[in-house]
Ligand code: GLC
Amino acid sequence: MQRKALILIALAIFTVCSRTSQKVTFMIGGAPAELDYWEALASKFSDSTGIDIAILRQPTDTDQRRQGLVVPLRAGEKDPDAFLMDIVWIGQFAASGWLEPLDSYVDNEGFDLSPFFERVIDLADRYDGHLIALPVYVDAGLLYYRSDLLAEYGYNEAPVTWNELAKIAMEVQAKQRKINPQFWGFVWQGAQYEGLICNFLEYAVSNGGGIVARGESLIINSPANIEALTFMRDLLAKYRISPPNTYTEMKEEQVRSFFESGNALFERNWPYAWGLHQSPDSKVRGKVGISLLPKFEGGHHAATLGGWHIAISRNSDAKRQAWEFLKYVVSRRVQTDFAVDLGWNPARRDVYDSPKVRERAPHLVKLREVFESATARPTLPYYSLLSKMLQQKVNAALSGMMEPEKALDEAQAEAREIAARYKR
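Could you produce the structure of the sequence above as one chain, in the form predicted together with the named molecule?
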C-alpha cells in the first residue's frame, strides 16, 4: 500500500516536472534594446517557474512581424507557442482559427480581468464571444519636442494646432541649420506601411474627418480628409520641414533615431520612444517634452489607438506553460516595470496608481486620457487589404505622384471593390 502511494507520488512529481520543463517559444519584435529587455524578463520568469522561454526575435515593423507569424501559423506549426499581435491583426488571426481561446484558463483560475481597460479588451481581445488575447501595452500617437530648443526660441509650450507646429518648425529649422545643416523641423512616419495609416488618421480625425462607416460603406474621400492629406504633403513640399526620405523610409525606428541624434525639433511617435530617448547614449536625454498631437483649427486632438496583445497558438504543445507566461507578462508587477523601464503605456488601470509609476513615468499618468480616447482603426476582417491599398494612395500623394484629392477618390472606389469582393 505504502509502496503504491510512493509510486503514485513519484509519478505525479515526474508529470509535473516534465510538464514545467517544457520550453515555450515566444515570438516578439521591437527595438534591439526592447528585445534585450524581453530576454532578461524571460530568464527571470524561467528562474522562478522552471519554464524555459525561447525568444524568437522579429523586427519592429508591424507588417513584417505579421508576415513572420502568418507563415508558421498557417502551416499549423507547433512553434511559436505564444506571440505578440498588433491590435489591427487580432481579428484576422482569430477568424483564421489560429488563437487558443483563453476562457477556460481564466474561468478555472478566477483570473481577474477587471483591472484591464475594458474598452481595449472589448475592442481587441474578444472574438465570437471568446477571450483570445490579453493586452500587453496600449499605444497612442504622441508629439515629442525638444524642450531646450523651444525654450531657447521663446516658446514655453508645445504647439496646439498643426499650423502653429509648421510655423515654429520653419523658424527653428532655419535658425538651427546655421549650426547644424542636417536639422529638420518635424519627423514622422510617412513610408508605405501600416504606420502611415496611423499618421494619416490622426491628421484626418483632428480635422473632423477619419475613415468613417456610413451604412455599409466607408467614407474615405471626405473634404476633411483631403484637406488633412494636403497638409501632410505640404509638410514636405511647401513648408519643407520634414526630410524628403519621409515617404520612402521613415518608420518608427528611423524617426526615433533621427530625433534621438539631435537633428529634429518635433517628432510623432508612440510611447516606447520616450524610454529610449532617455537612454545614456541618446543625444536628447533630458531635453524632451511630450504632448498631445496638434489639431486643425476648429478640430480636436486625435491619436490613433495602437498596441500589442499576447496570445497562445492553437497548435502549441505547451499551452499550460504559455498561459503561465501570459499571466506573468500582464501581471501588475511586470506592467509597472514596462511603464517605468521602457515608458510603455500599461494596459491595466491599477498600474497608474502605483507611486513608482507616478514618480518615474509621470507623463504616462498625465496622458492617460489620450490613451483612453484614442481613435481605433476600423475593425474589419479585411482591414489588412484595405490598409495596404490606402497606404499606396496616401504615399503616392506624399511623393507628389498624385494629387491628394485624386488619391483619396481612387481609394474610395477601391475600398468599395475590396468590400464587395470580400462579401462575395
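Switching forms now, from the form predicted together with the named molecule to the form predicted alone, please provide the structure.
Single chain only below; no partners, no other molecules.
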C-alpha cells in the first residue's frame, strides 16, 4: 500500500513537472478588453492541449511595447517564448537574430501557408530567405467616402485616380460650404509621425515610386517620389481641399473624428475606423463607402501594410510548444473569432468567405481586395531611424518650409549616412 502511494506521488510529480516544462510565456499588449480576450483564448488552448500559456501583459502604447520586448530579447532571456510584433519591428528583430526561423516547423508538418495573403507573408514575414513570423491580423490604408454626397452630386463611384479625387473634392467642398463652412474635401494623416510615412508611401508607390533598395543603397529622391510629394503639398496649398492643420495635428484619430462629424467628403484611414463610423452617435452612420486608395495615371493602387505578427524567440526553451500556440492563433477558427468578436482583419483569405464573417462584418469583403494590393514599409534593421528622419523631411515639404525636391534630396543623403552608421 505504501509502495503504491509512493508510485502515485511520483507520477503526480512527473505530471506537474511535465506540464511545467511545456509552459509558454506569451507577451502581448493592447487595450484591457483585448488583453482579457487573449487570456480567455490562452485558457481555451491550454484546456485542449495541456500546454500552459502565461500571458505577460504589456501597455497599450506601441513604443512601450516594443521596448518591453527589446530588453529581454537583447539580454538573451528565455522569456518571453512568443510575442506579437508590429510589422515595422520585424526587420530589426530579425536582423538582430532574435527570431526563431519557422521553416523547419512548416516543412516537417506540411503546414499550409496558402490560405494566408501571399503578399503579406512575402513582404513582412520573410527575412533573408527564412520565414520568421506569421500574420495575426492585417491592416492597410483605404479610402472612406460619403456615399450620400457623391450620389447627390452625380458621382456613382469613388475616384480611381488622385487627380479625380482632387477634382471631385474641390467641387463638392465649394457647394457644401454654402451650408457648412467647416466642410473639407479630403482629410488624411499629415502630422510628423509614422502615419505620415504610411501616407507618403501610398502616393509614391501608386506613382511607380517608393523607397526602393538598389544594391546597398536606398532610392528616395526619384522623380516619381518628388511628384507624389508635390501632389501631397498641393492638396493643402494649391487645391486647398485639406485642412491647414493637416501637417501639424492630423493623426488617425483626429482624421477619424473629423470625418465622423460630417465635415469631410473623403478620408484616408485604416480599417478600424469603419466600425466607429457606423456607431449610433456617428453623424455619417449608413452614409459611408470604402474603396481602394486612388492612384496616379499609369500607376497602380497601393495601400501601406500594417498589422501585427506573431513570432517565437530564438532564446525560448519551449519552442515546440510555442509553435503549437502559433498554429492555434492563426487557425481559421480563431481568425474567424478575431474578426467577429474584435473586428480585426483576418490574415487568412479563407476567413473572408465565412458566412459568419460576411453576416457580421460585410465590409471585410471589400478589404480583402485592399490587402491584395498592399505595399510594405522597408524591412530594414534601421527602419525606425530612417522613418524619423523621413517624417521630418516630408512634413517640412507639406508645411512649405522646404521644396519637395530639396526635402527628398536631403532625405536621400541622410539615408545613406544612417545605413553607413548601422553597418559600422
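Positions refer to the first chain, counted from 1. Between two forms, the rigid core is the largest collection of C-alphas that superpose within 1.5 Å. From a predicted model like this one, the values you see are computed outputs, not experimental measurements.
The chain behaves as two rigid parts between these two forms; the smaller one is rotated by 30° relative to the larger (C-alpha superposition). Comparison between these two forms places the CA of D36 10.4 angstrom away from its other position, after core fitting.
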